[in-house]
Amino acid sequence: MTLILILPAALLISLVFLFPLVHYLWLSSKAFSVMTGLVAINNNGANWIRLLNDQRFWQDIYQTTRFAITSVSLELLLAIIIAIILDQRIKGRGLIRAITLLPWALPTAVMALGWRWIFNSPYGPIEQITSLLGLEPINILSTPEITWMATVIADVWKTTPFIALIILAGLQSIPYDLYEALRLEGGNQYSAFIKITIPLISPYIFLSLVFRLAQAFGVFDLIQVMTGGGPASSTESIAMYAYINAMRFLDFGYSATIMIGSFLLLSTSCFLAYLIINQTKSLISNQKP
């Protein structure tokens, strides 16, 4: 009976996830490009050898990983603070929660255009302020050392409400009696946060962490609109590199190899994040109040 109930979900997952994954895996072992007349030809793993020796691929992996870790870390920290604030019994908190979610509701392309204008040189507001102060132009979107941070700021602004919403749901699922019991035993707010709040919302933190790592590692539209991968490919993501190979060079076999390679790296990263969170949870639980 249980098997029958989960069968529709299993079929749906197979259609939207497993089938494309298997297809990309098959395509990664083929030479399938405009050079082969768009006919799939077995190339004996040449795509994978090319991938391992592709400096641009590893550079984009580094840039994507840097972007993902920085943005998700900042989002998680800010989301916990925002969720705790929104969990308080304050007047008009329903309206405040709705306003907080507005950045998440905006389409990424529209949001990215807005941030591109904010960081624009010389007409954006930041450059205008520096000009009024008599400072040198920052040239945010044309300086490789700081352009990637501009994309991080835009991503943090948009997606922090998403994590905050998940963590808020976790906070509201905690019985208030637990805090009362700890207070009667002489515990303070710090011990309540360490011994009750963090352990009980850790599944929500892990869930949001996995979602955001997957989204951040596959970032495309934000980078495409804000910087186009520039300057000098310094903000190019791995998804953009796969897109360029498929749509600009019509090398679908190598593009599939890039996607599978990045998927394997992302899966490994999520597994390591799971281990780290579990270890951290154990350490926190073993602390004395």
The other form holds:
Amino acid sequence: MTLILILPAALLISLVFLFPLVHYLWLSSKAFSVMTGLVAINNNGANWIRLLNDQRFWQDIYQTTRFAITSVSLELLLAIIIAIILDQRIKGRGLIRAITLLPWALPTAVMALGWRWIFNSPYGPIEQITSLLGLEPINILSTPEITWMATVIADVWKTTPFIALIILAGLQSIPYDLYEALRLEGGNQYSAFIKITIPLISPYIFLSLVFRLAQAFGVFDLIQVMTGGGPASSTESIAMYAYINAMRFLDFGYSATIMIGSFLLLSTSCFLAYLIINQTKSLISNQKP
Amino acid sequence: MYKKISISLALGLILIVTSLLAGFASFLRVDHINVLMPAPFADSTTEIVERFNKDFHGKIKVHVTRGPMETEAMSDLAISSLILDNSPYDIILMDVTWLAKYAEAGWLVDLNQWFNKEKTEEIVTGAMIGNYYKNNLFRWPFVADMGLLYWRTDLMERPPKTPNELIEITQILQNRNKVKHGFVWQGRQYEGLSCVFLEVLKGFGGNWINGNAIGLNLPESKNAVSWLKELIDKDISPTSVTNFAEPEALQVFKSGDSALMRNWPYAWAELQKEDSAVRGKVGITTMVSLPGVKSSSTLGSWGFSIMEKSTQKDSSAKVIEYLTSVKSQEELFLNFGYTPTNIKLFKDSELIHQSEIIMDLYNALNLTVSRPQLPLYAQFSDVIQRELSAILTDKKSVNEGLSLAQKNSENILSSSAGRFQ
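Same protein, different form: I have the form predicted on its own, so give me the form predicted in complex with the partner chain.
The next block holds the full complex; its first chain is the one shown before.
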């Protein structure tokens, strides 16, 4: 009976999730491009050999990971601070919360254009400030070593409110009595934060980390609009590479291979991270008397 | 007996009436033609399309879909619809670089039966480039578009002709503090950089892809790229030019901060607006070239193609003919500055009198060069964009970048195993 009841949901999930995945897996084993006249032809795993030897793929994996980890860590740090501030009983709290959420409500393409303008040289505000100070122009979007940081800044600006909101929800679920009790026991603010706040919001932190990391690894629109992957491909993400292969080069077989390849890499590293976290958790709990 | 006759009579009557009705219905049938165009083109052709629908009332009705503004986004939409094998569009307004790829995918129809030799002879030669693939006419030109060199008539008497002259003139102007930057162009890692590269390369006597030969590691290519790099190193072009697309270059030039700009014809109208600091101080020419080498202008251009899956190809051809007629072209040139493709308009003395740039456009149109017309063009372009961007932003030396671009391009060529040659 239970099986029958979950059947509709299971069917729906397999339709929207499993089917594309299996289709991509199938596609990754075929030559399917404008060169084959858009007909799928077996190519004995040539796509996979090409992927393993494709420097650009590995460079993009590195760049995407660098982008995802830096931006999500920064976002988390800022979000915890913002959430704690928003949790205080201050005047006009509702208004402040609404304002904080604004960046998140903006469409990514629009805000990416805004940031492209902010970093514009010579007319953008940042270059204007440096020239007022008599400094040399920085040319942020034309210097491969630092352009990726500009994309991180834009991403942090946009998605910190999202994490802050989730953590704020976590903060509000903590009963005030706990803090009261700790204070009666003689605990200070710092120990309240370490012993009550952090452990109780950790499920929320974990949740937002999962959401955000998955999103950041798939980053596309922000970078496409801000830099188009340049300069010198230094900001190209893995999703952009897969997109270029499918839509520009009409090479759907290789594009599918890139997607499946990065999916495998990402899920393996997530699994490893999960194992490590679990191990350290059990180690810590075992140490306690 | 009587009953039998009446039944057959009745049957006969029904047959006659239904066939009459069917005939009447087919007489009344209206062909609905769906056209996909980038939004700016859809907006500028609104009046012409309305007039067409009035003229062909009861026969053909045109519906225009406003596609995205950006070329690449427009291509994504078109490809997404075509790949599903069920495209709702009969006609798509196509960029010149898509043609080979779309034709090879089998999405386009040969237009030869509707647009014969007589009609093609009415079009300026430069505007006919890029409409053929494997000797089939797959696209009919709508708007000509080509790379231009804009120069400031208040700063120099005549525009530079050679690469050295360009450096000399701009450096003098910059040293005398007449202008902040010498020359702005499109240096961002995207298709615009490939267009600039092709123009400069041709001006240095080089070739990008010629049949089976890739010329990226030849001295001409190295000289061309070194020159572009030199412009940045000597501060003739600002370092930020490596993140410039068309709007950024236009903005610098429009503010009066640059002596020269490489851009497309659309920029002219922008430079003549009231908020332009260089209004009435701008001239048009084509890219510099070495002495003895012809100047070149990268062909942009948009044209209409009929989709293979369309069930109303004849009516579609009529629509294309109407939209690209001399009358439509004249209107679009006068109201929106779209460069015409029909020779008649360039010989129209009234039009020449009305427009100060039409002859400059005509000259540029006779110097057009097309980007390699290969189904794998996007790959080749991507390779050169990556390496050029690396060279211009000091990530790689000219030799290093071009050698790698040569190697990667050869790999693409050999992977196609001569299929497209």
